[in-house]
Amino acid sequence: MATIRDVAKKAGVSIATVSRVINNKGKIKKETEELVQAAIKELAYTPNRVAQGLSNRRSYTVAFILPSINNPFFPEMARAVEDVAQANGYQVFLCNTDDKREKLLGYLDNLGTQYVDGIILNSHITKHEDLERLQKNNVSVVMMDRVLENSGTTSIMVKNREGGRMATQHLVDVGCEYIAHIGGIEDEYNSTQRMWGYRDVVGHKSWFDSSWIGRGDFSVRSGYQIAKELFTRHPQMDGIFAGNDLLAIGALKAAHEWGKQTPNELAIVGFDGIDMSGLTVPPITTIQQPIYRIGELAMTELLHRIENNVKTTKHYELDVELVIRESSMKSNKWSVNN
């Protein structure tokens, strides 16, 4: 394995010059830099990240803080984060908060003083003061599914409200007349936006009031329990828009126990597009998020902030797509070719 000494010898320069080229520090003639880069390529030299970190106060590690490792949505996103990180010589710490603020603060306190270069933060319980503390420690941050105004961070999310409208309008289009919504955690940004998308479509209906909305915690068990409550309150219910696919799976189980045939008696639409939603019986219609792309973009943006010391705010809102499956294909209203 080639060393920095080998590169210096090959290029005919000092070890210090090679180090300056690798770390992009100091003024170096273009011709000298080209010689060093050519030697690095020819020898297939890989810089020692530990040594680089000691010299430039970098660890080449980042953290991905997420709310629940139990939701299959997040492992797929974490894979994208790790793929981009490793391709750029970084390692990733995975941190699960269980949506508990004390766990989040514990991670932030430790990570902010343990030489991580950046954090991808997916947590609705984050506050401005948390970001300010990280910024004081020169830790770059990219946020997911949450916008904190004037925070100096990049945020990445999808068009949640539009997705909620798409899901609910689809249920109307296949003939549902009484549509309920099972939402996620109250006050969580993406959950609330999806709920408002639902209300955009049915809020003007004569039958609608807040009793048609149930709130859960984005789990299968929660979807199951809330669906049963909705069946009791509104036995005429013939459509459910669930705020994520796990809630939709829970609602599907409750419908089966209630004796409701899906989709002809009760059509169901979820949100996220996790692989599991296509494996149920029947497979669940869903609003597909570009899960891998979200993680890929988050890590790319974090690297940009780290490498270029970026402090400005940037906001991304990615498109979603309606993926139609059997859970909403009412035989008298809809077909695959419709």
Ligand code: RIB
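Superpose the two forms; the largest set of C-alphas matching within 1.5 Å is the rigid core. Bear in mind that the values here come from a model prediction, so they are computed numbers and not experimental data. Numbering follows the first chain given and starts at 1. What changes on going to the form predicted in complex with the named molecule:
- Comparing the forms between these two forms on their rigid core, the Cα displacement of residue 296 stays under 2 Å.
- Relative to the superposed core, residue 11 undergoes a C-alpha shift of no less than 2 Å between these two forms.
- Relative to the superposed rigid core, the position of the CA of residue 39 differs between these two forms by 2 Å or more.
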Second form
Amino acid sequence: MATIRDVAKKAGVSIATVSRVINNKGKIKKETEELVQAAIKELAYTPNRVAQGLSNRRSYTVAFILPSINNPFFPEMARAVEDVAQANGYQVFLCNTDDKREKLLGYLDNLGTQYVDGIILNSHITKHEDLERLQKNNVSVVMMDRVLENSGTTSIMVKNREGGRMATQHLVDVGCEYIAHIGGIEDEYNSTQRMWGYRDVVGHKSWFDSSWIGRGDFSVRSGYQIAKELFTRHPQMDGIFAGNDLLAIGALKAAHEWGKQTPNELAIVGFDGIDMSGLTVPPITTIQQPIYRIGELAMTELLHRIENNVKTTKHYELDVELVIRESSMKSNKWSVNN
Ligand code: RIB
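Got the form predicted on its own; could you also share the form predicted in complex with the named molecule?
Full assembly next; the chain just shown is listed first.
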């Protein structure tokens, strides 16, 4: 049974072009359309996914299981997953776990056994037994971002600890002497790695002990709450590295209420590089993750495993970048770089 990929190859065009011709979407040159229609006819291609799926036992559907699209970090990632899926003739189910195990298991039970050809899993509450069950049901899996350590599946994440070091060192470089850390979810690998990156830079300082670290849940509210607790505990604090941009936004609000001017009295650095971090007053310095690239790579790897029955695994650790904005410009020796 010919696939959309065969038609594209035959006609010498992209899969997305074939998809546009089939769905009559967008402007297509007449000669291109004729090439595609000729290839469809010659290969007796059936664009009807259900018919195709029935013949080769495929649903042409994948699930993207993630914590919550309420956090603006995930929609950009989901967009990349959907762009790659759609270009290859696949649909995407978006599944929010809210970090609840019963929701994750519900998705895996319903989707993982019958409806989907593959799953992209972004969830720190995943257990090895979950992946073993999916493997038994011959469902291809790729993990990304919140990856289960030693999962035995292909995974894509970023250099979290190095990003934590970059953020904290930047605060030292601009002149901060007493730097606190507002971390993300307690038992989540990315958060812990960023916290260790912070400790790599200040852990040896005479003033440092664990009271300079607060752990939130990656939300604005917890960033605000923990910043207030840290202010009370350490009034001499003049810098905060927050484990994601929402925590940093919460800390910015708390600093304002505390009467501390950012950056001169309290410099703040976040992590993620969501659009919102550039829209606050002042805009927040952050560690930029290649969010779209992570999603694009995860979906590309998943398709490769589905369509070529690949069983070998790959592990990606992508670079992050320090994006300097006004929230850390304590001295004029530094200039904003984005
Ligand atoms: O902002 C959400 C956080 O959860 C991001 O830092 C991302 O890495 C995910 O782990």
